[in-house]
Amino acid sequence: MKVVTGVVGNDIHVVANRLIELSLQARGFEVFNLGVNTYLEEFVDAVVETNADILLISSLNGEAEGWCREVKILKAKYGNLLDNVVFMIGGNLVVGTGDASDIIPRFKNYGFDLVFHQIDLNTGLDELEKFMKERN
């Protein structure tokens, strides 16, 4: 499965990002990591370039907030061409400390399918694999 993954907006965390780039391909993931300060549209652009079957998104200290309120609005507008990805988000979604339960469902209201905030890598990944098998 291809995964086009990376850091949104103004986020920089580079570490981070090249762990999930480095677990996703140990899972046998083909990843086209975008790097950190990338915008939410080419994030989707990249998805619709690579055929890729998963967006996903990494974001720390709330940064994603502000720009993934549109994922609903860019997902419009690509139509069916987005139809059959999941858009995944991890990481410290918002500023400061924040309770799942109310964070969650924010983000899901924003378009996205799995949303893991404050879980380990592996957690994640762990739950995305299980998330796909049952998909297929």
The other form holds:
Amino acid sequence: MKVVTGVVGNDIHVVANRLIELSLQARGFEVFNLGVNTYLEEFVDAVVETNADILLISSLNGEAEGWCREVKILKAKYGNLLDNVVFMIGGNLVVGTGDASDIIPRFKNYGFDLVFHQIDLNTGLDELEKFMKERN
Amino acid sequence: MSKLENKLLIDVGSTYFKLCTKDNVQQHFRDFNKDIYDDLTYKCADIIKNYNKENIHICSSANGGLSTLIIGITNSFSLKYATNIAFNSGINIIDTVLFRDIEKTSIPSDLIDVVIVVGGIDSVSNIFDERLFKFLDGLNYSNIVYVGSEKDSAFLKENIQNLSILPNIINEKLHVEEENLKEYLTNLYQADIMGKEDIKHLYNITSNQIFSTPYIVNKTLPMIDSKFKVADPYILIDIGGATTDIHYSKDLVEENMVTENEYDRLVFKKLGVYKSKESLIFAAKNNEFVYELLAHLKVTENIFEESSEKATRILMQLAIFLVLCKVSAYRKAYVNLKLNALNSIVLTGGITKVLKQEEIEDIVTFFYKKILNSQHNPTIVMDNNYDVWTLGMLEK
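Return one more block: the form predicted together with its partner chain, after the form predicted on its own shown previously.
In what comes next, the whole complex appears, and the chain from above leads the way.
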């Protein structure tokens, strides 16, 4: 399965980004890592160019909140090109403190299928694999 | 200049001829009522007769270049990569169509020299469909090349007549692979020059290949240190009669493009001080800061109606300002350069013969203050003797 990943917005947590890439590869995914400081449209364009199954966005400084409100608008713009793509986001998703019980539904409402706020990487990827298995 | 011994270099621009010998560089205003060859040989016969064909080297930007239409599937990858390669191949006129919007896109009525179709990494298939063929049916073009996923090559070949197929410009890591398409476009450009009535007669005086001027300038950039005190990252601006070229260090761009070249090129096809004067004035009138700039230069907009030396100087100053605006975050263009990280601005072309260094510094300071709200001041380097061009011609 193909995964496009990277860090959204003006966020440079390169170490976590690399760890995500390595962990995905270790689990057998074909990974397209766009790196840090990536714009939302670039993520979606990479999904289209690679025909990826999953878009996994990460965020550390909480900028995700600002950027990811546009996901629904982008999905509408791209039409059926994104119909079967799983949208996942993880990391620290808001600036300051926040409660996962508020944050998760909010990000799902933005258009994400899987949302992980302050959850460790392996737990998040286990959940992703489970989700993909059930879906297929 | 030792490499110039016995050589004559000629640059044919839209407004001037420039000739460089070991002794000097001279320029001649073109007579637009005459064929380029007739005009050149009439004005410069005394010099040309001293050189044999093997020692005359010509580059030209006067033929307008190829018009290109790129059809791709995303803005961030296929369209951006192909556009970047086209600019770096010396092409000036580039339009793009996003495949998902192709049915809503009006079909250009002008003849397109080359259509580039691109999209997807090699493992992806079924990217294009009938919508592409329908669009192409209505389009008037001379050449078409496919540089997308290899899995779609056979299908497209079956359905598009005279389709050239080259290796994908997007590799399996989503990085750009530019060499094959660049070579194809450069060859097409050369073939186009050979076919142009105006240019082909120039082969009567040279036995060497005629190159496009932007191609030559791009070759010079890695060697620019040998002639000028330039600190990286820098941009080189060539404001011509018809177009304005910018060559920029890649360090100035936050890009997802990974290429071997250190420098990219961008062209503003309707920003020049002679042939494109009207569109330059139009662009100026649409920039809300230009009136403040005119006041700063102590002139009014009536200067646009004048045809004087002073008016030309003002137009050149405006051109510098507009070009910087166009590549800054102030105007969303094909690229936004990190101009606060810029260390040098190199100016080449006719502008260096007209404007003084202080006049250019004044405009650049005005730009940084008004548009970027910054005190940053990159060094201005003037290529007064067209060394950028001669260096590239001798090294190519």
